[in-house]
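The data below hold one chain only, encoded as structure tokens and taken in the form predicted on its own.
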Amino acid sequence: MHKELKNQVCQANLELQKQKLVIYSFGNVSGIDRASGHVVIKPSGIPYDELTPDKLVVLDLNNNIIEGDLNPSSDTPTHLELYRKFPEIGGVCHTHSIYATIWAQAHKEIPAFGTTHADYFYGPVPVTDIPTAEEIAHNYEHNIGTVIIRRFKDLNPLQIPAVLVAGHGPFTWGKDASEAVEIAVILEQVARLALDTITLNPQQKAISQTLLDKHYLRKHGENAYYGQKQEK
């Protein structure tokens, strides 16, 4: 079942290791088949060197295991909540990459200091509130999804495909598992650039809205012209 999706999600997970965003068994990537409502995700605690498509776990959106002998990632309830509330996305990635996690632990959003940021994120990368004591004590992983959704009440998850969970780390998403990992790689680069920027100039301000609009919309807007035209 879902052979192609398993292969895609497995390769996306292995890409995290290749890009040096994870160590040991840290992190996880998932993908969803919207037609069936089934999610494929990395199993919990399995090192990347041992990961193969047949070890991935298939679940429905109610967290029922459909296929697989291993326990799914402990972060599965967070992934499922994002899929339920962000119906446009097809892949989710979670890491503890160094620079993005630094910003998350500092409880600071990442400002749009330059055009590298603006090419992918239409504004600052937001940081969530800290989960309440009740949210931590009961259904913690599900409630991580809750705090993310709460933070995106007035934000478009397609325009800002990443979030920093305060005290925890980043989650990213995209049209599929591969794009979710690509955004995670870009987020780490942007997080490092931002940290170095304020180290050099603590008073640095974000770029203007005009420049943010130009760089984001030329790639993602209705009249985008970046890259090559797709054949019809």
Contents of the next structure:
There are 4 protein chains.
Amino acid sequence: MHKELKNQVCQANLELQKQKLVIYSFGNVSGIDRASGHVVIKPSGIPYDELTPDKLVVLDLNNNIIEGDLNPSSDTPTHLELYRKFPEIGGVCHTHSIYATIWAQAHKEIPAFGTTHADYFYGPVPVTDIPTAEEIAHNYEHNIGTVIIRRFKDLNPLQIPAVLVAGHGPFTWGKDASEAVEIAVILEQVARLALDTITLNPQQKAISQTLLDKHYLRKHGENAYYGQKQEK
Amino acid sequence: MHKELKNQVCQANLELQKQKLVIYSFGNVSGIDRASGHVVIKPSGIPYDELTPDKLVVLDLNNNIIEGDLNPSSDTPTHLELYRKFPEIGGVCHTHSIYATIWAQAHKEIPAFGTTHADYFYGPVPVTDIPTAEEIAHNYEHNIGTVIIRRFKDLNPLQIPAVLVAGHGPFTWGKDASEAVEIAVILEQVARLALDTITLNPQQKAISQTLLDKHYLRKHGENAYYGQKQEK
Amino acid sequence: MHKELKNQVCQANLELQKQKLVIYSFGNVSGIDRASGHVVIKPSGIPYDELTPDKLVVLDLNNNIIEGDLNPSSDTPTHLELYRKFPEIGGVCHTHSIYATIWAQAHKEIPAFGTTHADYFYGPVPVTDIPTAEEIAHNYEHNIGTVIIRRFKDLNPLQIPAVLVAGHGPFTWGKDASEAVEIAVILEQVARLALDTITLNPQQKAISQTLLDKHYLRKHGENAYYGQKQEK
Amino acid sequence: MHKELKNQVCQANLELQKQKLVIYSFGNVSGIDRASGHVVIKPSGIPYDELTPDKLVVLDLNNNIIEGDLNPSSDTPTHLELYRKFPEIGGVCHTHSIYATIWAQAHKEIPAFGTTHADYFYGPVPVTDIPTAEEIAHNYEHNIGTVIIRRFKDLNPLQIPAVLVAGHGPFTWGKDASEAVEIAVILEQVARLALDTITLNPQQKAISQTLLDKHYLRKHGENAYYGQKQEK
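For comparison with the form predicted on its own, please write out the form predicted together with a further copy of the same chain.
Every chain and every other molecule in the complex is listed next, the one we just looked at coming first.
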């Protein structure tokens, strides 16, 4: 069942370790098959060295386990909420990667200080509110999703494919599990650049909207001219 | 004698090098067999590349060598004091890992700035006092243990499995040598996150008790639901 | 066509990844054959693991593609402008390497804080202006070249073989593609040293002109005595 | 001639690269045979990958080449001055390693902030004056030695086996080439710890003389008890 998706999601999880975004069993990646509404996700607390496609868990969007002998990642309800509210996305990734987590722990959004940022994120990478005491007490992991969705009320998740959960760490997403991980790697790079940029120049402002537009739009959307034209 | 324990302690010591927490012969890990009261520990000044299980030293809790041709780690009396006063622990680890040592050298406890911290430590990672001149002059290594125990007067060592010895570096512990090393790796990650968090936002406060409870208790204790349920 | 040059430029591009100056398809290196006026450059958006000499694109200095099935790097017009205005150079390299990009994002030139800097750069590494809205709107990549050339009005590109494009990242150059990459590696080292030097001592001044002269001139020019005398 | 010494010095030079203290042809290590007064040193500008024992240069203490086809390191006169004035040392090492160079570029000595420092250096790691314009103009490399010796007027080079040349980088030494490199590795670690210690706590003071004595003297001198007793 969902054999190809499981392979892809397993590969994307292993890439987290290869890219040094995680240690031990930190982090998790999922992918969705929109036709069936089934989500494939990493099991909870399993070290990456022991991860194989058949250990992944399959759930529906209502958090019912469809297939799998292991408990799914404890962050599963967050993933599901993102798939429900962002219908265009196909993969979700969560890590505690160093530099993105630092911004999350400092409760600060990452300004677009340069074109590296603008190549991938069409504006600052936002930080959520802390969930309320009530939201922590009941359905905590679902409510992590809630605070993310609340933060994206006026944002386009396809143009800003990442968020920092305050006091916690980043979630990223993309068209599939593999792209969600790629965004996580780029986010880590951008977060690292931004941290030392503001250390070196505490008054540093974000780049202009004109430069942000130029870089984002030369890689994304109808008039993109970066890379090789793909058949459409 | 204690063949399995020696293998495990040797492996845990080698893991320190693999995880890049130590260089040369820095650091040491021990494990205890509570039935016999025997402690197995790394010999002093031996590089990791030359370390084999048969080179480990076996001592009783009164610092008498039971087995071994080499001098035990000069930090042995600290390990023994921890085993005597924290009867629930089975392994102890000491390193000069970069980020934990920075907090120790700055004489500052590590606040719980995020959920990565809360997943492993149920409160700030404490820093000891500097031993007094008298405590340095006589039985120094034993007294390192003394200042740690003094600092833990009102703390539960199972809930806070790490300490920073001021002006020196971290000690961590766990149910066995292997877990003590795992905690040392996590501590290093948490110390690194915290350092740049406070650099980025010098006014940053620790996360709320509610969020600390949620994350610590979803992984530890009776109501834990992280990971795979083990048979009990 | 230009088989040797393609091999050299391909090798120089791969060196970027090996030296950890780039991730994914970030960065690009080119080389020129001055006799024909042909420039060989990396194609756009191709990951380094898939890069082979036959995938490189050959262009003339007027941005006409002479050979190649793939789109050239989107930064090609910047490279071409540098080759046109700096007739002594034979290779150009562009990256978003961490430390050089931090200085670029902070809109600060890198002062010559030490002899490591002076061994390669005969003065501070300059930062450009941000291109104007007009320069961004039309022929953006060509105008990145324009702002670089404007900044070098009174500078000798052979003595200062690097520039920081404000809000973007570094360009470096040299006698060939390989040297352009070597300068990019050294620039990254120098940028890293300078960042923490000014963190440690915010009032730190550049080294004296005397010491700058001594180090730069013992490695460059007629009276150089560093290294092994080459036949001339 | 001096075959064993050449092997040892070559090995020590290669260790610099392995320990990531150098890139390209940066850095150099030498060793002395006190009986003959001959110094073996790395040739100038040769990459580490091409270094073999037979490429090393042999000189006497008056800077006369005794053997070797290549130019010796341009820093040779500094090494020779150290061997002349510190008769107890047998090896010298020079690098531009990141963290030690940062302290050198900031013209600041490294305070003994912790026991890692005290285990190897019996006090702060000193920084020299900048050589005068006159000292730069004539016999510059010899005069780097001069400013080091001047700084050590009241210091014992065996107890403080390292120095930071202001605006330049570190020199370290030891009983042989191999120990000089080991000290360079430790110095880099200590410099890194100290940088972030003072960032985290700008008012941080050095550890007490009592603690410095305890740690230095438990590893060095007559009453040392660290490591395994060697036959004497």
